[in-house]
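First, one chain by itself: the form predicted on its own, in structure tokens.
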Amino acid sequence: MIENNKTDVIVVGAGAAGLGVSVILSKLGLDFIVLEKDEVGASFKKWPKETKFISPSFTGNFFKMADLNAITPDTSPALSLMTEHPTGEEYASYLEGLSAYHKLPVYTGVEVKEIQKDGRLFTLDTSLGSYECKFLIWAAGEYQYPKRKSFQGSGLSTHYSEVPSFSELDGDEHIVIGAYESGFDAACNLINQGKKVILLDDSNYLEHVESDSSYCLSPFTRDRINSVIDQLDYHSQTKVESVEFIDNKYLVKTKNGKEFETSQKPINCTGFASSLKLVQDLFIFNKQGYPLLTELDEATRTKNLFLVGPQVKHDNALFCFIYKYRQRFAIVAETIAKRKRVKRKLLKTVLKDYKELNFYLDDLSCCDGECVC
């Protein structure tokens, strides 16, 4: 246990986000402890039994070339799990084993509970108490933080996160509310068990397509919908208004004036909001609701705080998946390195494999416009 509960550096997630950076402040000899609400991958073991990573995970290390879903320049998914396009559970275990080999001091079933500054100090109140520290890595994800109240009558519909299994849903029929990544999942997984799908975009997001996967469909997830299309009633521009439990059916109404009916609860897809409503007098945010950042990814109202994960966001660069925002890992680390004035070689040397894997990403530049292809 640590002294008194202070250290230097406070990692606030044990996530993909949160050990990703964590790995990296351990190679670099800082003073740190990760606040954990519930285990290692919690997250992760959340998501539906069917549901699979969208980004593939291969082993193209040996050559420069780091497997997408790694947070580290030296690991790859695709080998200790064998397997490309892992489950929740599965990825989990790849960040528990990953926690125990580096020995990342990691505590379990700590609740962040409220967050103060005074002067150069964090003060954190959890479940187990009071923790200082110097510096702040918010790291705590998405996940664990749906969108509930997107309409009328969220309450009368299941979120995708409260899903354990596709396979035990009851119910021939089942209309889905949302259709970016989770909806289409839900979608696909539940065309494969053999139930009738209503899907309701609100985009038309199966014609939309750039080349930053950020803001349309992966090639995963179109090679799945592809293959059960003839199957899905599929409703693009169709933002629902709200859900009414009348007669023991659910109606859902939409704001083109059509009309849905079902025996089942919807199924509530449309997203999730973020871990930063628990911290956010530390932060300012734009009109999209993102926080602003330094060039750093420090708060730019709190001194010290730093963002990890996939609310990062430059300008037109949404860093909302893990081969995006393990990029800026090294970036975090090296910020609070310099401050507590770790020897330059060390630093040098640490941050060699990040450069040359493509785990630091410092000129943002390259993220403007759309690709030539």
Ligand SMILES: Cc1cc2nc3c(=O)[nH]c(=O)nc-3n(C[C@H](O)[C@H](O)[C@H](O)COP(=O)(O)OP(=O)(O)OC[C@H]3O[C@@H](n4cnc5c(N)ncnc54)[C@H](O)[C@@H]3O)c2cc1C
Given for the second form:
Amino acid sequence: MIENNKTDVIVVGAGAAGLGVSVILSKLGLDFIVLEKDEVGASFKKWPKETKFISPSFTGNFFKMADLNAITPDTSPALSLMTEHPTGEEYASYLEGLSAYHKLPVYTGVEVKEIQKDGRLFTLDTSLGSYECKFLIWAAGEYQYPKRKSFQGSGLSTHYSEVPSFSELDGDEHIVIGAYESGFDAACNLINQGKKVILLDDSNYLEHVESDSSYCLSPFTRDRINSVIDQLDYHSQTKVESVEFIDNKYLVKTKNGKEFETSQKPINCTGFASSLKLVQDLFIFNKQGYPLLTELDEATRTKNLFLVGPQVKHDNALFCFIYKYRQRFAIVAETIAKRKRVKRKLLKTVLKDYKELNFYLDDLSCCDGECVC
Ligand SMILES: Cc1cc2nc3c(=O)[nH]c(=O)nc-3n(C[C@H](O)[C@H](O)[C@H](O)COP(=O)(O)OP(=O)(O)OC[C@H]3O[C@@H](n4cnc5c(N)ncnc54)[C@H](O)[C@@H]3O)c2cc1C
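Moving on from the form predicted on its own, kindly provide the form predicted together with the ligand as a structure.
Next comes the full complex, this chain leading.
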């Protein structure tokens, strides 16, 4: 327990990002706690039952090629879970194991509602009273903050994040709105359940190919699409404008004048917003809605406030996958350690593995290229 709810560092969120940075804080001997509104790995536990990781797990750590889904250099979900593409539930058990092993001080059932900074101190107003700290690391993710208003009548649809399992959805035919990773995931899983799927999207990700995995479909998803493509009724360049409920049917109207009808609620796969809306006054956002960060992932507007996780973006480099954003945990932890005057020798020892296994990215010019083939 901490005294009077005061500590040096508070991490908000016990997902992949919050725990990943916490392991380093723990190794550095810093005073910190993690506040988690639900439980460790909660977002992963909320994934639809059939959904799997698109990035593959493979144990290469000892050859200095860490498992893409590992959040520390010395662990591998491939090894602990014995699978290449874990489900959300499986991955959450990897996170729980890691949290228990490192005895991370995670306070579950504490929802952070508002944050204020007065002088050098942050005050966090939570469902269990207020907490104070000098350094704050925001790691509350995106998944539990779905994008809901992408079209008129979106309240008549079920958001992807609200689907417990595709096998539990009633009906033989579904309309899926949005065809990027989650939309194609929904479509493939529904077809595998023997259902018919109409998939509507305002662009065409099947045709879109580029080097950066953040901006195009993963090979895992392409393989799955190829295995069901004959059964998929896919309409690209078809922007959904509205959903209405008329005569016990859901009527979906698109910008290019098409209309589709279904007796089941359409599934909204237009993406996620961000937990950052809870702390938006502490950040400045660019036109695309990404927070402006220093080279140390500190909010440009608020000293000692750091962001870790998939919302981190520097120019075109979007750190939205675990194998990308884990490379910034050590940068944030090192910055705090230096400001807390942690001994240089300890810092060097702790960061050694992180540097050797590409878990330490301090040259941001690296990530903006195109592969030649
Ligand atoms: C369908 C799908 C498939 C994906 N596949 C991959 C993949 O294959 N590979 C990959 O690298 N990435 C993948 N991602 C992205 C990956 O899930 C995210 O990068 C990851 O979940 C982000 O981790 P996080 O810790 O930032 O957020 P989360 O995992 O969402 O963790 C945030 C935590 O904060 C807690 N929290 C939220 N708000 C508060 C609050 N106000 N107070 C206290 N606690 C709070 C939540 O309960 C949660 O436990 C996928 C995402 C989706 C949706």
